[in-house]
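Quick heads-up: it's one chain on its own, the form predicted on its own, in structure tokens.
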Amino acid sequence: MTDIRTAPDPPVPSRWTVLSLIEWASAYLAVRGFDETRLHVELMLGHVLTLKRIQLYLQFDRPLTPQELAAFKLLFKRRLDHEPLQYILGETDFMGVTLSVGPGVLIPRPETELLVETALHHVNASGRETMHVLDVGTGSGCIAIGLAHQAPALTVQGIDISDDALTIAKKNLERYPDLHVTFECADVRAAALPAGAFDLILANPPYIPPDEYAALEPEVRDHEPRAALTDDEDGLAFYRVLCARAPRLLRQGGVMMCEIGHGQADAVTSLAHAQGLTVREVVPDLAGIPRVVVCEPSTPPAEG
């Protein structure tokens, strides 16, 4: 195996075509230890040329203009600085919807799709068409919009403390104006949320402990918002708040679902039990890692 520290840069082609640029840029990134280099280069070039990946393959011999090369170079430099591809392209797909993303908002992950899929299963199994859902820490609005897109009769309220995130969430909602989704600035730790108002609470809180945060890949650590990733405590701070507040916020028969980090299932389950919640299920992801905790009040919610 070639040592990326000593591997030579790929030779510069004599003529820049779609294919030669893809091959050179992919090799250049690979030498520097990047993964999925060809995919990323093709997506960036497709973005510049306003072409889908399959269309690039049909135009391999197309010469690139100086303007096209300059535009690609700007994106390529950003990727060399480990900026996430989703930020560079300005959008990503999540649960069948296209969402804008950028600095200041967490990039939606497949693990969070599992949270939405679990919520959809609950909604479908309930036999109810309408529910009032609270999305805590909505970020880009991916959970609220992704869930409402799949179940349009739901009413979803997304809250976040980040103005930057809420700006992006509201921009994303403009693409899907028929959904019953609202976003507002509120801190779940202090907000005066209405008691007994919600049938379903969903949350993907900051759950990475500070020592693990320091070891994250630079794409995550150096570019995505710290406050959306770590609580700067033990990774469990927001679960304590959510478990304490859920019994009062949920209606009779209401359920809370939280995405959790690796190895946190037992701790979050204990926090739930301590606040009078019954854990109905812990859902694993495709790797078999416990990823979503589903819980409900053991006793009817408090009045008032």
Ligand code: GLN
Second form
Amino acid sequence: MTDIRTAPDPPVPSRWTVLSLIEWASAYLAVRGFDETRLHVELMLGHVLTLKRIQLYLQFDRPLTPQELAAFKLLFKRRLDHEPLQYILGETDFMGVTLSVGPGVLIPRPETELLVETALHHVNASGRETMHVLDVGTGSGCIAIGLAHQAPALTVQGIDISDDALTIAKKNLERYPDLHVTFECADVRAAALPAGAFDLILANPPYIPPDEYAALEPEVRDHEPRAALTDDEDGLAFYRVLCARAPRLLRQGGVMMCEIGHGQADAVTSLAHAQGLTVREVVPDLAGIPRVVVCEPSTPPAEG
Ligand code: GLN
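Complement to the form predicted on its own: the form predicted together with the named molecule:
Starting with the chain above, the whole complex follows.
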């Protein structure tokens, strides 16, 4: 990235304390066009000192040791290189669970919580004791673990083709050993999944078309896994596969819910119709953007 500064660098403080470091580092990032700089600096410093933000506020005058400064500097340089804060901190929150994240796995997004919430409503409204759920392209395992954490009677199978993602998903599951969640390496495009086995299919597939991918912010484009973001086609490749396969994979009465990208609702609805699926609902996110497509086979699939 070209280093375009909007103002001169802030003066280096004469003493490094919690407060002087927070102020200097925030200003240094802000001059380089970063957002939410104070929040990010406080979270990075809190990570180094193993203190919560509120505790930092109670220790503003604490002098920092050379070791603490050196440890902060390592994180700060990564942020200056536009590495996402969640990778630097090594974790993020999603649907009330704390998940490890790192390079090789997509950072869970707030819009994906809408997919999990929609699934949760469906599960609760069904009155069913348990359901078999398939999470296609599980990544960090956020959908599988987030949903099962809220509805522990569910059995959730998360699949992904990325070994890096599966390693992180399995690590994340270790924190929740009582959940009925499994992760395995499988490709929804291949034929290995059992027919008629699932009550619910969930997917947040790579849906960004290549031209939009090129315009993404460096945090995403240069650091998150490309294969989790773009299909390198038209952004719809995985919906074609999912819609084609859902009627066979779903049990009678089963439903599929997919997160979609901005402006994809009509195209995904057409793809669903073309495969004999009825679109039951398109749920908008908090910004009013159609974000989750809920569909089901129009005619009951054959059992077995
Ligand atoms: N919502 C993500 C983003 O805009 C994309 C995730 C995906 O392609 N499934 O960065």
